[in-house]
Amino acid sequence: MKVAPKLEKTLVQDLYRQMVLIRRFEEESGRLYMQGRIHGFLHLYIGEEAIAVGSIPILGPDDYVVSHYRDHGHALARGLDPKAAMAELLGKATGCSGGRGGSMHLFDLKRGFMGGYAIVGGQMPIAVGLALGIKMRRERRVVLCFFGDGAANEGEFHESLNLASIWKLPVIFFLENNLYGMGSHVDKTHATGRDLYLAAEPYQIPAVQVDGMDLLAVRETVLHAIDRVRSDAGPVFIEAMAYRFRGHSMADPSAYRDSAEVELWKKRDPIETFRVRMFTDGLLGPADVARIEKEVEAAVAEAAKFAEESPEPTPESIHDHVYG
């Protein structure tokens, strides 16, 4: 297996910047939602930043990412322009999906970001189809497919794992287990409880569970997974244990969660723990943090301003980008 390369200061700063960007982008999105500027559903990624930043930047430019409805963090980690992402959230014509997708359907073909999907588990057959195309063309590309613990109870989950295993497809199934499918705890909705990675065993797919609050643990696990998948050894299954600090969506008061549980997980904030660890290793300092925070705040403010000032899609464009 490939050994994780030694971290350099420039890389550490970039990883920290990406996590902070996701956090600040999501906080601004929440503010705009409360002001009525963002409509529909809004699912924030706050608390899970280490997963997106620990995995997606490792991919090559020709690889694919397929996501779920909590997709903002994945899109930003893949390099999607924050202005285009924020404009999409506001339903503007300058959005990455032309204002037609909104929060749950960010898309960027140039970056191989093949969309967020609102149907639970619906992205998994898409990922398998992409991987089958790669296999048929004898390419060395990889598909990284994200899904939540709720998807493990869907039929598409089992169908996708089965076909990917039989055909030895180049796909990494990445389960973000934040313990709650909407308002239901995973211990009450799945027979294996918090060890959902065991579901991959009957399909003969190598599976591992990792601390999703630890960016470096995620990064090393994904490095090994990509190395295996590119060698034509078939799919890999990763379960990252994480926690969303906000409710299921902005419309969710999260009354079903004990406040002590939330505070306990917040003590493991992936951004804070990474920063402290990098301080200790001498790879990040207070001046670096201050500079990065300032740069990110400016970028998010610019994205919000761009989105607010962007035009609405015109009535004449109603049939654009529509299949039929």
The other form holds:
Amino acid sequence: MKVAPKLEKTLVQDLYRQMVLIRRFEEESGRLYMQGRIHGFLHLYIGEEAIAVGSIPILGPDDYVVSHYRDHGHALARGLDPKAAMAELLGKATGCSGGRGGSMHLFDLKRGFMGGYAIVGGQMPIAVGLALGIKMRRERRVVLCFFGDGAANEGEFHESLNLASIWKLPVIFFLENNLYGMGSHVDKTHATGRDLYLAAEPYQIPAVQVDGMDLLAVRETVLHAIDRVRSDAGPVFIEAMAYRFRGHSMADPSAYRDSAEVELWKKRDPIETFRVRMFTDGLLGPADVARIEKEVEAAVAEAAKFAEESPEPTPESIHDHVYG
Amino acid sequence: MPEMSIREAVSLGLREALDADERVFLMGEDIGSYGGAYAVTKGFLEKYGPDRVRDVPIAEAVIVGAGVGAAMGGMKPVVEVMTINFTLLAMDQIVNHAAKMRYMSNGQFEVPMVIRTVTGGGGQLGATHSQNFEGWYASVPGLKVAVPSTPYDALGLLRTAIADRNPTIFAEHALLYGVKGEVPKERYEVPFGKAEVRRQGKDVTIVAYLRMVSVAMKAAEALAAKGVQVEVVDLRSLRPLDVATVVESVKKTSRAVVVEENWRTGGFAAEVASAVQEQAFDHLDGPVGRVGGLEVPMPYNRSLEAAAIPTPDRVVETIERLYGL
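Having gone through the form predicted alone, I am curious about the other one (the form predicted together with the partner chain); can you provide its structure?
Full assembly next; the chain just shown is listed first.
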């Protein structure tokens, strides 16, 4: 087993910046939604930043990321331009999906961001197929596939785990367990209760559970997982326990959650937790935090401005890209 | 010209594709050691090996979904779903993902995949194994749907499907595999969206596809004996749909009946009939007729099943009733 390399100051500050970027981006998109600038569904990633930033930056440039409908955080952690992401939320032609996808369907071919998928569990067979192609071409890429606790009850989840295991495919199945599939608690919807990683065991896939509010814990787990998967040893399953601080979508008043529960989790804010620990380790200081906050604020403001000022797709373009 | 069956034509098309392009691979239930439920891929495993002829678990969603992912990553999968009835278990992948990937990603990703599947009734396989869903898929933007009724078309359309950069449903009829016909040695393709006039006539047009083409041909013969000259148009692909050839025929005959094996309600014949009345209304001497499967789950019993599927007699009766011919 490889020991996680010692953290460098520049890396720590970059990881911190990425988490803050996701947080501020999501706060801004929430604001724009309330102002009627963003429509449809908007699912915020606030509270779960340590998962995306603890995992995705470890990947190489040729690896693939597959996401679900709560995909902004994954996209930004993969380096997707916040301007292109925000423009997509506003449905603009400059958006990363040309305004055709929307919040739930961000895509970025150049960065191996293979898409946000809005049918629960539907992205998992696709991740398996991407991994199959990698294996058949004898490449060393890996696929990092995210899904939520809701997906673990879908048939596609079980079919995907089974096939990836039989064919020893290079895919990391990454379950973000935020305890609620929309408004239904996992205790009521899963036979295994909260330990959903146990579902991987019948498929002979090594599975671990990790604290998804702790960036360093996620990072260490994923480092090991990627090593294993890249060495052609077959898939790995990771379950990260996490919590979304907002509702399922902007349309959700979150009445099914006890406010004491929400407050309890907020005390474990992943950004705060990481900041305090890095202060202690001397890898991050108040001046760094202030600088990063300012940089991120400017980047998000620029993204919002870019999105607002960007053109709508032209009506004549409506039939583009149905076929090629 | 050599003669071969539809089974042999499809098999030949697949072998050609495997030989020509290393990105092409086959994936499906029992296509390898079993040789394919309809024996299309017999001997393939021995020739091409388990990496390119992949037996899969009975898990249609991941079979098709893995095809979508592999195609997005640069492969050219030919996925076999044993029958079109089982594609319902993969409908999420076909309709929500394969069909929409290019559009939702603004053209960044494409899914050059062929889904081969077996459609149609008539084999006494009962209600769950005798359906015709190709018309459903033809209603989805982003998909293409090919429906060959001859060995020539099976090979030509399969070549087109494999070369195409879009997801294609390639529907083979269960009862047509043994149908023989001439197939030239020289390379040719049959483009999508190009219907074929199978029989010339001036009195009435019958539009059909897959096995209903032979039903239409038999009806045409029966009507010929009564002095009625029928033109038969074989659609060959449902999406894209060649409305122009149908309209051209109707301008000549002034009468049209569309025959499909599927249930009439919401069936594909309604789409064709609607296109005809929109584009050839002034040329019509009567209503556009439809002959379809009876509105029942397919019964097992031999004579009940035969009654549920359109027959030449039913087509003849419909034409005589509608037009007084």
